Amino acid sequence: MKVAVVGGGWAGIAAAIALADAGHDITVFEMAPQPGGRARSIAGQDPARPYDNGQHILIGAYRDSLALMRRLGVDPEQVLKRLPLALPYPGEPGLRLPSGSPLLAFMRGVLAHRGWPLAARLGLLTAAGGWLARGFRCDTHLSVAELCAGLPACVKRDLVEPLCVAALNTPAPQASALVFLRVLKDALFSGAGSADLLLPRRPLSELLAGPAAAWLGERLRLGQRVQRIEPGWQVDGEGFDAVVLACTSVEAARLTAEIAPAWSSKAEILGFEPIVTVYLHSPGSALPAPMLALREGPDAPAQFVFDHGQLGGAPGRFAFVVSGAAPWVARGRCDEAVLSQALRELSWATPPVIDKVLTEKRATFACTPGLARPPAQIAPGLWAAGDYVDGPYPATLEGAVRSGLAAAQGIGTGAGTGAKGAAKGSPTKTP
């Protein structure tokens, strides 16, 4: 079949490659001058040291994302730094999981955490045992704060709240407990290494977008925003057998407003959470670890800081991440508050200065309890792919990739094709 993929982020790339591997004729439309979506690099003064549009962390459980990299000739072991899950704070070792079976590693790591009293450690293990016994399921309208209300304050402060805002980009009082439990299930209990942190040690665009652009070649049309989709399927007047909308939910809602108004309304009402990344520069400085957790507060916006010098990037560059940043965006720039937080909590060889501030106002959808996300199939022959599409995961790279693969699979197996298509393609081979 002839298939249009509208959007060249991770979801669109996953869909395009899966469809091409199945023998379909694909065209990818990307409105930006480069692919990658929100997981991309941004040029700086030094072409060899671009900035990343946020600090995107992968984990060992992201099997489809890692497989997609390998399909494009990228070795994850070379471009990602694998570390056992650890949440060290400045001057504190924090929770660290040893290697081995995830369940046993979690138990051993919690029991060995001397920063918490024994009662707090046992309380967390008891709660986790309950989640495991219930299959990591809960009421769909429960928030993370409500789910964890009975946990000791130190556990909520040092583990639940930072993990929640890192994974869901939504503060615990407003975040979906069901989605949070699914993340914990896959990270902590789905096999050896599943909870490992995979920190990019190359610019984000080199992980997937750049290799995908080279692989797609002339099938990738950059700088081309699709204006209209009509049944049939016509993409700006060009005929296709099927279409994958792998653009943002805002763009997808615009393009489907006339042809699928009910679906468009579901996509249109999604709320968003911003992420702010503040880059500081301090020559000669280094953190105790490549990544540190930070305790946020009224005068402390950032929850994590990354040392790019330890990750193969620019020495002396430090990325402070403010997730769930709506209150700070409403107040205006938070870079001075981040700089003050950095000076209070960390040691520096030279005084840090603000280097660059990147604000992604629609970084992710707000992952709230009971949220009705739009389904993957919009109409026969028209599918949606993106981290916001209905599924078990929050807005993550893995969620985006899996949605792209699912859309390609739906088209490839003939689950509703356009007027021209009629299930001519063979089943999609996922990378």
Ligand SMILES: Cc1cc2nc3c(=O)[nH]c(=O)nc-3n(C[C@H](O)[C@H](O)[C@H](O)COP(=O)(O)OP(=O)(O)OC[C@H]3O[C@@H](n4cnc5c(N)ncnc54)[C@H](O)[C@@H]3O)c2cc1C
Given for the second form:
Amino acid sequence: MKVAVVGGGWAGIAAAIALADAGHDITVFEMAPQPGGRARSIAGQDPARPYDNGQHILIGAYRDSLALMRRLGVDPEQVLKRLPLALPYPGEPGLRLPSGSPLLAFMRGVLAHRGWPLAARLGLLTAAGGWLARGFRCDTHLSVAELCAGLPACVKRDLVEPLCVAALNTPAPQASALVFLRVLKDALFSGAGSADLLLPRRPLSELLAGPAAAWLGERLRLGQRVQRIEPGWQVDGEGFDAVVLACTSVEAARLTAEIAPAWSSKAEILGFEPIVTVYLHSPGSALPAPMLALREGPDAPAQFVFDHGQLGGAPGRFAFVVSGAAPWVARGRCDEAVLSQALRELSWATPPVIDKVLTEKRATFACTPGLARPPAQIAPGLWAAGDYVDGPYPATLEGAVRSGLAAAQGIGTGAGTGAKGAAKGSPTKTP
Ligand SMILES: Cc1cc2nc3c(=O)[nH]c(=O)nc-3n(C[C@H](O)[C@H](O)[C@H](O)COP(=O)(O)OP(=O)(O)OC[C@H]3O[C@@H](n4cnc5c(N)ncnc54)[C@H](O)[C@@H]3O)c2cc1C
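Form predicted together with the ligand, following the form predicted on its own:
Entire complex below, previous chain first.
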């Protein structure tokens, strides 16, 4: 089949490669001058030291993203630094999971956490045992804050809240407990190493988008924003047998407004959460670890800081991450607040200065309880892929890749092509 993939982020790349591997004739339309979407590098003054469009973390459980990298000849062990899950704070060792089976490691790590009173450690293990007994499922309308209401305050502050905002980019009172439990389940139950943190050692574009562009060659059309899709399927007037909409939810809603209005309105109503990344520069400085957790507060926006010098990147470059950043975007001067937080909480060899500030207002969809996400199939022959599409994961690289693979699978198996009864205007075979 001749298949159009609209959007060259991680979801579109995953769909395109799976479809090409299955023998289909693919064309990827990407409106930006480079692929990668939100997970891309941004040029800086020094061409050898680009910035990432926001610090990204992968975990060992990102099975399909890691397999896709390997498919493109990228060795995850080379481009990612693998560390056992640890949440050290400045001056405090924090929670550290030893190696071995993630579930046992979690129990051992919690019991060994000297920063928490014994009752708090036992309280967390009891709650986690309850989640396990219920298969990591809960009422869809429960928030993470409600799920964890009975946990000791120190556990909520040092573990639940930072993990929630890191994984779901949504503050615990507004975040879906069901999705949070699913992330915990995959991290703790996907075998050895699944809870490991995988921190990029190379610019983000080298992880997937660059190799994908080389692999796709002329099948990737850059700088081409798709304006219109018509049943048939016509993509800006060009005929295809099937289409994967792997663009953002906003663009997918626009492109389907006339051909699948019910689906379009589901995509249109999704809310968003921003992420602000503040890069500080401090020559000669180094953190005690490549990644530190920070305690956010009224004057402390960042929840995490990454030392790029320890990650094979630019020495003296530090990425401060402000997730769930809506209040800071509204308030402004987030960068200055981050600089003050950095000066207060960390030691520096030279005074840090603000190097670059990246604000992604629509970094991820707001992962709220009971959220009805749009399904993968829009109409026969028309599929959606993207981190927002209905699935168990929050907006993550792995969620994007899995949705791309699912769309390719749907098209490849003929599950959605040429059948009767499209949402509006059944597609006919293209000329
Ligand atoms: C600052 C930040 C930090 C993040 N941190 C993490 C993290 O630590 N771990 C993690 O797993 N995830 C993280 N994420 C989320 C992750 O980046 C996304 O989940 C993932 O990149 C989404 O991929 P996607 O392909 O679904 O969408 P996108 O990356 O948005 O790709 C969509 C593509 O479609 C293109 N497009 C849109 N409209 C059109 C059109 N009409 N025609 C042609 N092309 C079009 C866009 O240009 C874009 O390239 C972070 C995101 C941000 C912004």
